[in-house]
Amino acid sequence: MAICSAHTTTSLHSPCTTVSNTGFRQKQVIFFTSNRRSGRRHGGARTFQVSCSVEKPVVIGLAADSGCGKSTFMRRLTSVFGGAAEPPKGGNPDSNTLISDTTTVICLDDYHSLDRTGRKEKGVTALDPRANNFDLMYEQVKAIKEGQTIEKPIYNHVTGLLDPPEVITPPKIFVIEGLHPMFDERVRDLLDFSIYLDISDDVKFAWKIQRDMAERGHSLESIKASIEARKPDFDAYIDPQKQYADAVIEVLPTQLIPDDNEGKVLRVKLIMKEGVKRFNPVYLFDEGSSITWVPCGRKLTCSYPGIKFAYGPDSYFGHEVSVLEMDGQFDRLDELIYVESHLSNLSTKFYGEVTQQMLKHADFPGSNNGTGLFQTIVGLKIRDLYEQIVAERAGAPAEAAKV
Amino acid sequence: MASTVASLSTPATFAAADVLPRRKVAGRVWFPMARRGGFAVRSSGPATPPEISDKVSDSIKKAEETCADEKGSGECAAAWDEVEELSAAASHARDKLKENNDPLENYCKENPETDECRTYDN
């Protein structure tokens, strides 16, 4: 484990130093405890030296239009790893930063380089390249993953302003969430591992009338106008990003019910990219094989209008990929269950995880259906693959030092 | 993870909870979502805070206006692009206030060594 456990109340805040010894090819952190000086002239007494790598964060992207299950994807995520995230104790009230034991989220609409009158004046959206500083990203990023403390801006959602910076520490999982991780090229280079959340126009109108509806000043009129004022700059910069995702999840409306316009019932594919390392994809009955399966029947009983589900090898934007899709929405645990058993690859740590993790978290959107139980399965994939980069740095440190 | 005794309950379709090991499904257990109407749970929760309401609904009226004369302009799209920055951070708010409302869970996140507070998982 990449982890630093020797340390002493002064070492929290003295400089910590990155030596990197040639003959072991390891690094290696030293505390003082008091200066270097007299460290050295009392025999070294004070001085600690742990063998151990610096925290260097796996960094993983998230990218998704605004309103389409970032945060609860974010959440389901972060309960994957173990422990609730919370926005940072004693900060602003407004950071959109969330941080858990193992894992920080942060936003990248901290990154905007033009605030909300900024952007009015000069007629573009925040969707636009335009508006977001990608330079102070990519370093910040970068410096994360080096095993830096960074202090990012934080935008306030609110205000529409730029407030003062928090300060943000390299924790083991580093996400970066929100509309632009993958567009800059620099930065996408960083990613560890990336996802594209893809919501279809109907399902995104459905989502954002169930959002919107109620609240003072909205309307029908005003949603659809709103999605179709911001569709242009979205299919320009967000939607393009999606190819170069190790995982997107598609949201469709059902084609279990004909005609269905509802929004309620949805169809989701997980589409997983093929030969990327440390990425097994996940699939039904056999790797490989073209599938379509309806659970319910004698063994199971659904209700209207019933599961479906498809798994097969396809193409995406030319890379070779696995696509698992389901339509359709559990009415009733022991569907899930039976669904869960049904699949390889999961990276879960004991039979029925998915199941626990779904019903944990029943109270969020999305968990009777694809979307839910597909976000959930990308969390143990991160996990799994969180894994297998600390046993490769803790296996071979000289291998490690080149990350 | 920090659920309460209080906070448990056990709805009529949990006949299948005993497949999985017993530990694993304590906790706060709503099952399914079909039944409470899918995503329309909202409505039901919280008032948006006044003063982020106010902001939606003035946005509202200013796009409408920018787009009146100028469809499609950048102006009109970074009017709607601020009515959707707003409505998503009302709709944050209210999840905000959903997770802030029960007393007990405020309580025992505080003071979670009370005996009110006692999970038992086993």
The other form holds:
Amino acid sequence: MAICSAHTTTSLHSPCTTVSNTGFRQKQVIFFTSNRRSGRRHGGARTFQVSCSVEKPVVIGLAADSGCGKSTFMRRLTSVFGGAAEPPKGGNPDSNTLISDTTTVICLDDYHSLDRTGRKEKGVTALDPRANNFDLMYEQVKAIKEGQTIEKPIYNHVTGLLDPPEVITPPKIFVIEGLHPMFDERVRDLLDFSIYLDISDDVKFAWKIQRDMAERGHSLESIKASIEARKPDFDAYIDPQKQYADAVIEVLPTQLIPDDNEGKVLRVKLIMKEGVKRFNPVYLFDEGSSITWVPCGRKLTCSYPGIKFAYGPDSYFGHEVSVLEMDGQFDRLDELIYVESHLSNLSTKFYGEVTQQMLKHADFPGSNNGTGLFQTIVGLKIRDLYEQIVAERAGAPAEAAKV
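If the one shown is the form predicted together with the partner chain, what is the structure of the form predicted on its own?
Single chain only below; no partners, no other molecules.
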């Protein structure tokens, strides 16, 4: 998006173009000349000066292991901003990129430096930093944040090959999602906000069994072997990134059913770091208090095993955080409005917006539990953060003009 203004001056010189950086925006000042006589005393050509500032994107990072809900979260996020996210039109049909009116989401798998065969030959997984080009990742994310167009590589998940690059232009909101958005400090420093999806081993195992046995015909032994093969690299390179995240959505087994091993009922925590610029954590009832709430009753239908909320302050990797927790699942999403009415700092535009978003995507995975609820809330917080940044940037040139 560009913001432009124009005025005329009188010039006896040739037309020229200048480009300069002005902090948040890339400012372009373009002169073009009309040779028609102005009739004024000094004569000369009339020169029109057009000044355009190109908004630089807000950059969001989302980290998680494969199969942990990144794609669903991205669909919820783009929906908050309006418009469906789709692959680039006319491009590679196997592109991992999703584009909407406001957002562009890229998959960091595109920065694999080794294709599938190369990884096998070298004996490394895609989680290993040696299989990824962090220099190129940093250079291109930095370029996008500065308002520049890039040619991003494509990792083809179908063939396992590295395909020719695709052109990515700066959007309003640029989301990098994948295994390593917070691994490299240089990339991490470019992020305006970061999220980590933390799925516990027990839940991840239950999900993989449901998906791979039911949908793909894999044996239980092969599923266990696949998880165990990835675990050392996951523990070494992916999991430590959660300490840098501004918000963590942690998915755990329920505590409402003793010895539950099906993973169908979940306990989900939204861990929100305190002191993050432009981000005010959500709270339940009373900010800073420690609260346990069972909302089941006349206004919220709860079948077995029920629903339980908790909220309070905590410490996470040495950081002060606020933690909102939901255990159980909703029977009727339209009754979520009752829970929403007891939550504050949601950054909604109107009463009931969280419930509306959840009903809009009732068929998405996790819509009846805390994963969908907290993904929706984080999406609204990102929208609020974006609007704050835009307002700050719009005010910066006005303040500079007063000096």
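Definition used throughout: the rigid core is the maximal C-alpha set that superposes within 1.5 Å between two forms. Residue numbers count along the first chain shown, from 1. Only a predicted model underlies this, so the values are computations on that prediction, with no experimental measurement involved.
After the core is overlaid between these two forms, has the C-alpha of E353 moved by 2 angstroms or more?
No, because once the rigid core is superposed, the C-alpha of E353 moves less than 2 Å between these two forms.
Align on the rigid core first; then say whether the Cα of L333 has moved by at least 2 Å between these two forms.
After core superposition, the displacement of the L333 C-alpha between these two forms reaches the 2 Å mark, so yes.
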